[in-house]
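One chain follows as structure tokens, the form predicted alone.
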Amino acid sequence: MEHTKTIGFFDSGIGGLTVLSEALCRIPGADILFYADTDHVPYGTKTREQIVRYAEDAVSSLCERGAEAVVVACNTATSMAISTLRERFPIPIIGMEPAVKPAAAIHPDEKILVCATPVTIRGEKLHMLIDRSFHEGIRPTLAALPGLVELAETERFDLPSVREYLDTVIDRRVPYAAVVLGCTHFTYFRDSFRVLFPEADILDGNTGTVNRLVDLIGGEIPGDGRITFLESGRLVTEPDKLARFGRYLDRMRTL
């Protein structure tokens, strides 16, 4: 697909500016549409059949505004809705896979932690790329973190937060070899990952996704593209607002 101009992003809320960040770098000349699902963050609590709901109101919402190409970077809007958007809208979407593939070829045999949302945790997705990545030996270990989400969206994101709540769900004194993050969400505490498990390889989904939407799109975009974010449909056009999805692009500039 050569020359895809506007392409469109969305996540249940901020987590997918994490994707967004790393796709800037390679395609700063694309016009770029993101569509933050704020009247129904978090999804990872919710039934699958409103999830895709939700997602096809989504990526309808971005069609209509020219979207040629849809980023859905939700890990859970992934799993729970993707083959039902691919058969439905006409234009190429491309969907999260956790970094479970990678982390089980560079560790094998050693213990592998995956994050991710409740959803994703118990959906049938997951557990077939952990049959495809493990076909022998030790079987990751699957931890469901929702209160990162709220951490994630209320800005929280200092060290002393993230590792009180991950000692109520995960027992830091296991020697893991990887961390999987598995939520666009969580990789906005890559930091706080890197202190709390120092020996562990931290990994998420989000470059092998940006490589398979730079693949399709015929190569890196130069120039200066333009960005459009939008709330659940409604166009952002407050200050304040636009400040907050700032704030969150420059939180990834540094980790």
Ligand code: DGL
The other form holds:
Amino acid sequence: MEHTKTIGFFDSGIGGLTVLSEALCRIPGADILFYADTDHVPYGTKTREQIVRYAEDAVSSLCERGAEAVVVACNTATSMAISTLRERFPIPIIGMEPAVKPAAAIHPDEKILVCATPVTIRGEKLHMLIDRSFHEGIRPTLAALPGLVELAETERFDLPSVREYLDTVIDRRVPYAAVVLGCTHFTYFRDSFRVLFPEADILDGNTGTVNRLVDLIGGEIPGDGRITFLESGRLVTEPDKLARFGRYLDRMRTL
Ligand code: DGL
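Other form of same protein, the form predicted in complex with the named molecule, not the form predicted alone:
Then the entire complex follows, led off by the chain already shown.
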């Protein structure tokens, strides 16, 4: 893997840019293909069969365009499709998982809230991860938050909108010691979560995923640091669409 320089990132939409933004700080020379499956976002309310098909199409398109490794920058697609992708494609495929393990290690006997999409929350992968991470009898509270995906896709990051939505789903009076953001779209709301859960550690899986990527491909990438955006496989050239992707990357720099 010494000379890998083109890396594909894939998400249902713009959530994966939260992972890409962290990767860019670590491997600025890499050439990036970023695939947002805008035809099918959100994934979190789809069936396993649909998500597996979309993920296979995404990785296939990234490989055709020269990706030498792919980051599935989506907890939902990882939960449903990672083993199929690894069986089918002969390149390294790095997935995401909610930061349940670090949350349980830091706060073994305290209350933890795990937020994700409905598909991730119901998925066997998350429940196995919880079983492995917590002592017998201790379990985190799980919250499915599809509304946050919609707020992120429509660039509504303001605290009142986030608070209004979360208050319909989560009891904020519970003294959570950690809140796990188990969906890459939710990372855009780190600032609101910090205000709404001032005593809690706000954790996501982005650093863990980027660490695995860097371990795999090495830190020094001799590329031009070019980013190419794709929407469901189509090359994005329209200035307004490119500007939209840029705004999400800019937002990540402020969080
Ligand atoms: N960003 C995705 C995740 O990490 C999925 C959001 C969606 O499409 O529902 O789970």
